[in-house]
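One chain comes next, on its own, written out as structure tokens in the form predicted alone.
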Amino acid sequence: MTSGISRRAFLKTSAVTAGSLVASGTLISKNSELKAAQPASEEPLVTLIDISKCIGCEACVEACREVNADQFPDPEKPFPKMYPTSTVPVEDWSDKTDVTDRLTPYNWLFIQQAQVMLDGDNVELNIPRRCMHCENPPCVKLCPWGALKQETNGLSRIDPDLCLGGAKCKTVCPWEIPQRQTGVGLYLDILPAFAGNGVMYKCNRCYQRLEKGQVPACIEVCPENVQIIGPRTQILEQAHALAKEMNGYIYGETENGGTHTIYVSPVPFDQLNQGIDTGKGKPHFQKVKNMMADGTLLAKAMIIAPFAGLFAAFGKYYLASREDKK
């Protein structure tokens, strides 16, 4: 944490400290309006994250929690039991909404330390990590619900409405990001105690501000231009000069095909990924294989795609026929 300004204080000033474009004209960083970073060809947005930058203040967490705080799950008690009950364990996340130290389905951002070895100095860098918003998501294309889409500007999204809590994403996701959240979602009203066991929760990657020309609100606040915004081919060429000026190294190009999130860092990262702590919640920086690359994934994904688009559009229908009975 910085000394004498709060995360809040970040919050409140935000708006009057907000900086605008950087390096090229449709890299966008702060408020900037971002609609101008939206290329005809809708080439994919990608962020680009400065672990070198980042203070671990926390603002971002805080940002991103209260412009999300409506999407966050609001369970029903006491949960319905499942069968057999070694399925799908129940995951309850309703009393601990206030950890910040790694992924839930309350905290969608967090920052993780790293201890290393840099130019000599024992060093602590620090590391916002979320959903990662793979190029080719295996969480979107083996969803066996049509829970997940990817909008044209590359993001990837969990649609709550049609989440039967399933945790495939989650399987097959290489970092484990998406988090579940028990007593929510359309399970209660198809197949409470068979089916699914909640809703899973990740990075939308502020989807409602991108519609309306706004950054990311985690970009919007943070105090040091961490990440910025933009088409894929200008954020790469930004990410490997920055690469090469730091003498550093990128994560995100080339992992699990490519990812709209990319990093770069002053130290290697299988060196950062042993300076920090990973597990549940905890994501690593690994390298990753294209895991939609894979012969038997894609063959899965080929099968589901049709029944997941019949799920989700009797999800739909039945969500509508429920609210028009209100």
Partner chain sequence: MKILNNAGHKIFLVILFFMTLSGFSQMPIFKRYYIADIPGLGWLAQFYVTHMIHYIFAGLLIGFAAYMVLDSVFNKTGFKKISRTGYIKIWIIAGLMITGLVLVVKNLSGIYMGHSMIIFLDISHLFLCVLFLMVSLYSLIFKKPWQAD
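Residue numbers count along the first chain shown, from 1. Computed from a predicted model, the values in this text were never measured in an experiment. Throughout, rigid core stands for the largest set of C-alpha atoms superposing within 1.5 Å between the two forms. What changes on going to the form predicted together with its partner chain:
Annotation for residue 282: C-alpha shift under 2 angstroms between the two forms, rigid core superposed.
And the form predicted together with its partner chain, for comparison with the form predicted alone?
FYI, this one's just the chain on its own, none of its partners or other molecules.
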């Protein structure tokens, strides 16, 4: 089975890159083009997902599972007991690795179905869902331990050797993307009974492929060219042109202060949001405010703080010296 997908993935590469995507001009999808585009532009890379094109074949889901299989958890059982048992859930997906209808530690991309009205017809749209790769990712920034990092090309990823599985990244993620597997990782070597609970997993935008100048696997295998990847300005231009063309809508450009994933949909996202199943491992399409904005504002206020302190001390000294003169 594995080799079958590989062959398909391989064949697709040559077909897709030589074909329609390149013909449409600026789209960055051919491996060599991605390589050329990256160093030239200091900009982060952004993916564009054209929802109207996706047929829900799940080739991308399979490809993602295949290229990342070596990174999937391999938990030791039985799991060490974790205390207090009532507040520390055991999250075990190792017997449910074939689940593909939501995000799990073994499934970093899934196809979300939406029942919506389009031009008076009841239609079903398919939407590839995974980590949005936020511009200022709360998961990375708020991990109290540095287990995540953001790369200059805009992707964010969790280091499975460092993650302790406290799931703070999931709590602070506006889409609750990272998924936990108990019984793996660093916490086992520290105090498994009292701290940590496994490792969190999510799409890392195929960092290992990008390093080699290859596009992410899900982009490469898609028979419908649903996704493209390229420098931000270029992709944003493209997204707006596409939205205009289909009279459509954009998601991800401003959500959470901006993300490196732009969805273009023929129906408004609030309608899309009503047409999908949301819940655990199934992210929504709601409006999301910039989660890090308040912190950024306070950080700026911190610049004023020392001056306020100096001013207060000076004021006190000045008043005292005036008292003395009297």
